[in-house]
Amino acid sequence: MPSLQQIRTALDGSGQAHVLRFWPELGSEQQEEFLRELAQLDLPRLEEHCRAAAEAAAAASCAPDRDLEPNLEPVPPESMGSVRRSDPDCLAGWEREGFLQISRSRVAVLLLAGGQGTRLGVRYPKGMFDVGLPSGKTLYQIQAERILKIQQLAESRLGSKCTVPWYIMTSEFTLKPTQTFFQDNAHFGLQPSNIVMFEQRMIPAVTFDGKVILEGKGKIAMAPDGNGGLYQALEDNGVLEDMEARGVEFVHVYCVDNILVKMADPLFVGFCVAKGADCGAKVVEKAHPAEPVGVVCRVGGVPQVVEYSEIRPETARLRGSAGELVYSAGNICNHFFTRSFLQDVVETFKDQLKPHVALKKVPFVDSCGNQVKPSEPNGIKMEKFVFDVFPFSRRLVVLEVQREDEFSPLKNADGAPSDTPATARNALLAQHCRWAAAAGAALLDEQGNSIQMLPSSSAENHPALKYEISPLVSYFGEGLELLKGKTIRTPFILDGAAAAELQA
């Protein structure tokens, strides 16, 4: 480890002289502990991070929006799936490709669970989150159950036992704590040895005029690298080796807060597998032109992801021959990478990444000492996107999901107008009440009175209902048959020891 006069010196070198501005005031443990976090800071090239996130900054709140009309295009159909469009032929072949490489243990699941969850006003991994069901699952409860139903599912459809490595991207603020959780709920049935957690890098977060931001007197503001963080974090931790040495050949990519994630999706792995692909999206029908989400697109050619506000509003609400969104393949972060197209990324691709501007309401300690909770942007935190590596695929595939299935992020606490706890936990019971009843339940309310769920019906349409089932039961709404001719009185969970009582 350096001395504290090395790092002093690559301070003072850098410009960043006032990061040890209050030495003299620590305790010898609490400097001892700056010192180890100083010195795992990129010395060498921090007066280079720190000068360019000024000047990014300052770019973007100049600089006008980038012209892309004259190049944009939609995803061309040869490369569109969808599961409500496609032949049905089509999809079960492309599900029966993805057990097929299941059942071979050729299939990872990664997870982005780096963030901090600040919006969600939580000071523990998100992956930890109670979103209020019956049954009390967080959110990792549900994924691991999910992971161990895909391979029961796969199992028993080949005949063949089978892993799905659980690979999860965690960062300073979250491993420690993900790690403890994991083992005080004995890993939820996973196996340890198939659960692989790795940091991601932290870096500083920047003043606009270039300047490190001290969140305490002996502690830097540091923030995760984005999810795009994943390329360098791969080569950090050997992720890439150790998927190699398991035979993984196909990794299926989420973020945490995706309460509706299907891990390792045969349908979605199938279809990119079938379809030749180093690299797939999932994707969600955009609810309206307007709405503020990224659509997958080709620029000049080029696959990539094109955030709302630089496509124009009329180009936003053009219409094809059906009356669809031409521009309607919203992003949900959901992909699938074949492990030799994340090799090559690392070795040839990751340096080409541009890191993104995010300007932060970053706490801070003034001149003086004293401790600041700013109401305004005051810091910018340089981040990657884990979709900035579209371009550099050779075969890029989008699959196009029902959004009420697949797709209800947890960002924000409740009191938002969306994407809370209570959206996240009605979504997920809506869809559960759909396939009770299209399994030939009868469902009751709490009342006692009859419940008609269409397949369209959502959470908005029944938030009192509270019918759970287990991922352990069904992993998608298959296995239900037990419920048929039943009637069901909400609350209800249908979990092992349910199943079987109805089954008796």
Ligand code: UTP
Second form
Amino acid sequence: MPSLQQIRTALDGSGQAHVLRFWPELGSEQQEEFLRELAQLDLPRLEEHCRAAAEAAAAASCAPDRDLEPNLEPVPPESMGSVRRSDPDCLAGWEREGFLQISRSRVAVLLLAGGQGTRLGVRYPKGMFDVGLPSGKTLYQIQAERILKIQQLAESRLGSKCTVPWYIMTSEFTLKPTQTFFQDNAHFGLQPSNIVMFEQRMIPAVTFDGKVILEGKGKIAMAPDGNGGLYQALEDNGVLEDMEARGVEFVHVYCVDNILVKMADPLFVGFCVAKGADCGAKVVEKAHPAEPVGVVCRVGGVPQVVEYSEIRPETARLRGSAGELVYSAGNICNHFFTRSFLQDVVETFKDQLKPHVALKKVPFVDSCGNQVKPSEPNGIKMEKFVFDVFPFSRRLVVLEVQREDEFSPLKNADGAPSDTPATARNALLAQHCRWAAAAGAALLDEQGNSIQMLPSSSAENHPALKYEISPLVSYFGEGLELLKGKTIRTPFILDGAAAAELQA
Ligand code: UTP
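Starting from the form predicted on its own shown above, please give the structure in the form predicted in complex with the ligand.
Let's see the whole complex now, leading with the same chain.
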């Protein structure tokens, strides 16, 4: 560990002497802790980081890239698949291929769970959030059970025991509570050795004039380096070596907050494998031209995600011959990578990833030592995005899926207009009601009234029908024959015990 003097010299040399401004006022314990934090900074690159952040923030306020539009094109049809439009035989073939790979233990899932969840506003990792389902399950538990179930489905289809390892990227904020939560819950029935948690790096938040922000007299305002910090974290923690040792060839990467995520989705994995892809993205059709989601497309022949703010409204409104939006492939942060592609990224491309600028309100101590909570953005956080590696792909394919079946992110606290605990809960319950109806069950509400479930019934139509199916019973609507002809009064949780009773 470098000495205080070495750190002081490095900070002075990079124009950051103010970081130690309050050092003499700190108690010995605080000094020790601060020193440990400072020692973890990438001091040789600090000056460059601060300058780049300030320059990028200044550039971000300029006009969008004019060269983008003439070079913009949608993903070509031969690289696309669609749950709604692709030939059913093709879909079945892709799913078979996915199950085959899973059954050979060649598929892993990788969870991005290093975010701070500031919009949701809880002080613990988002995966530990209970959205208010009848079962009280958290996002982590739902995901763990989906892994258990997909392993079981692959085993029963192909007759060989298999493992889907779960890699979980955390950050300084989320690692310890996540570890403790998993231990306290007996890893939700998974083998602890098949869950690999690792930590991404943290980087300092910077003022508009390129100074590291002090959050306290002995604390720098640090933030994780974005979900694209994944690639550095893979290297730092030897994750790819671990995957190789386990025989993992394909990785399904997803975000913690999508309650509907189909982990290790055999259809998606099989689609990507069958197409010979090194990278894959699941997308949903944009709800309307102005929807603020990134679009998977090509720029000058190179695949990438273009932010909605970078596309002119008239381009976003363009429609094809069947009336569909030309740029409709809404990114849902649900990706496929081959291990060998990840290896190339780590070895060759990762340092070319350009961080994105986020202007945030970062609490700080002023030069007199007063705590300030800014009301306007005062700080720059630099983040990389997981999809920033798409331009390095040799073959990127895109699978369009149904939003109501696969995408309902939890971003905001209740009361916000979208992406709240209530919308996530209702999306899941509505899906389970649709599955039950498709399996031939009649559902009654809490007063015993019969509910007509149309296949397309959405969360908005039935906001509170409390019918929940455990992932241990059904991964994606399959295996529900036991519901045929049954009338079920809600609230109802179809777990293993209830399933046994219904079958009795
Ligand atoms: P978001 O960008 O929505 O961030 O992350 P967030 O932390 O969940 O929420 P806010 O913006 O602070 O309100 C999308 C996904 O990327 C992960 C998150 O955990 C989430 O799964 N993520 C984000 C990381 O793993 N690391 C990061 O540095 C940032």
